[in-house]
Amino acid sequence: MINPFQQTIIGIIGGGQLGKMMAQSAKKQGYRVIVLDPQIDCPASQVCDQHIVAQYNDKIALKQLSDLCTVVTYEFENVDCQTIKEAIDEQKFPQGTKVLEISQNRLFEKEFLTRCHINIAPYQAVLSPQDLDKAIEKVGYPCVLKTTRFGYDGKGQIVLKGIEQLHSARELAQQSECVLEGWVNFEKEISLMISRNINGECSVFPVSENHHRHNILHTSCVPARLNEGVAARAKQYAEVIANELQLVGTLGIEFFVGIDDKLYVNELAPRPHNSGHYSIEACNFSQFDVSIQAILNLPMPNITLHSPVVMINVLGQHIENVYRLKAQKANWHFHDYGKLESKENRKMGHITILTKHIDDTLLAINNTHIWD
């Protein structure tokens, strides 16, 4: 007898840690997985059934992936939309390219959110260095200049507190089209994961409270320590955005919570998100589980949080001490992404800690002195 699960093959463009965890979820559910990634020993290659070693814009390789798979998805947004349209069978790519095209460009993203009547920081397009002074005049100091494309973890952006940063900002504007954002006086940074299938059914995850260091996510605490009204509005915003996008798959939405409890959307990520990793241990379904269910148009579950939780990122400079920490923390969940090369500020893994008291757990993390 043929196993129907084994006849379903999930193709994943990208083989980093998100692709690895997505593949692990698909395998747990009984499906086969093929990954396309240029790195021979990328993290996802360690857990998949087949690895196509090719660049993300290799049309021949993408067509091969499409021919071999039941459905194709992606683990990060910086893939080439035009090549995907040309190489992958539209019926096998239910996510489409609309969400990608919007989220790949910060200017398109802000225009979309404005059309949805979603609060965002004031902004001005800076398409050339000549636009910068006029944009600053309108937005005012302090402000943040960001490239419209390919920025992440603080890369491709400059905070302008005054004219002292103008030279660096002009250099960035010379290199790339940018957007200038007004500074939001925020009390907290939060995020929320939502997954939606082709039929429009959604799974909405609890709100995560996030703390960053040097523009890289450091910890996520769930449930977020904020009033219920703010959390409810974040979920409403998420559902509006997902439905307006006709989302298929998973979307991470980052918010600022203003000092007046006003919510501002900061960024959209059209795939599983670092701040949703807690869901692997803390929820009845992980963000990776529902990503797979969404692209296969399976019914979407209601998400339940089993326990309060803290997730902390492990960067390259933390690896050795975290390895020693494993001998002391039997109840902490250690995730190693399997990257061959460890670099400073490179995400190498994460730790998930189920807890009854978030503040006590944050203190326990601080007491290790690994993340000082």
Ligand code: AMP
Contents of the next structure:
Amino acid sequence: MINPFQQTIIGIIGGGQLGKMMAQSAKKQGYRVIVLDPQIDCPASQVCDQHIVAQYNDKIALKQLSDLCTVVTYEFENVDCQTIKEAIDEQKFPQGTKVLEISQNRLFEKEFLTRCHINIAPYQAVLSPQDLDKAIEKVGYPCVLKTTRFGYDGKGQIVLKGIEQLHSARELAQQSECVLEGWVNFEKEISLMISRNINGECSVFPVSENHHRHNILHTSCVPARLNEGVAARAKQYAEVIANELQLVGTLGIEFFVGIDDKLYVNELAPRPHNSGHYSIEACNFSQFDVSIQAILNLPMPNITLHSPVVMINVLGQHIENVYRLKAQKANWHFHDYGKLESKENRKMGHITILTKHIDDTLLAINNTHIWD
Ligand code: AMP
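Moving on from the form predicted on its own, kindly provide the form predicted in complex with adenosine monophosphate (AMP) as a structure.
Below is the entire complex, every chain and molecule, led by the chain shown above.
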């Protein structure tokens, strides 16, 4: 008899670190994996069964992926929805394109969240530079102008503290459609991951507390150190959002926690998220495990946290010292994504540290002086 696990083939569009960790989880579960990515030695190519080397919008290659696979998923949100609709068999793409379409555009995302009665920062659309002055009048300083599309890790954004930044803001509005957001005086940034299968069952992960440096995620601590009730409210928001979206697969939700403990949703990411990497070691199932389970419409597990945990990102400028650090930290989990070339601020890997005391662990990280 042919082993049915081996006949289930997962196609992943995108072969970066998220695709790699998704492929590793799928392989652990016994499935075969085909990755589509233009880069020959991309991270996921090192762990998959087959690699289709092609651009993400190559219709012929996407069609080939669809023909070869049982189900197709993606590791990043900027895939072209129209191309996907034309190239991939609808039956094999249970996630659909609706969530992608909403999360690819900050304005659509904000309109969606407003319809769901989810609290967000005040905003105004800036579809042309002429809209800017009126938008600033309504939102007020300080505020932040963000391109509606293709922004990540703080790229495509200008913080306006006052009229001094108006010129740069106009330039950004000239280049792209934007949205102007009111500044949130937040106490903390948190996020959580939710996965939902085709039947509508959800797995919700513990809330993580995130610290950024230069707009790039630096550390995630779980459980987040929050006042009572805030984490529960974040989970309620997540379930409302997942159900309203008819989500299939995994969604990362970033929040600001205001000084009055009010929650603001900042951003949705329709895929596993950097702040959920801790789940590989710290939870009974990882965000990658449940992503695969969700798209195969398998039952969704209740997520439990085995231990408090700190995750720290390893960027290009840290990699040499982190390589040496591995010889000193037997109990730290080092992940290297397998990128050959390291560059400043390029995400190269991460470290997960299970701990009894998050503060002591943050101190131990500081004492390495690698992230000073
Ligand atoms: P984003 O790309 O939207 O996640 O923004 C990158 C970072 O900029 C966030 O993680 C926040 O630290 C900061 N930021 C973005 N929007 C706002 C806002 N409306 N109020 C305060 N801080 C913000």
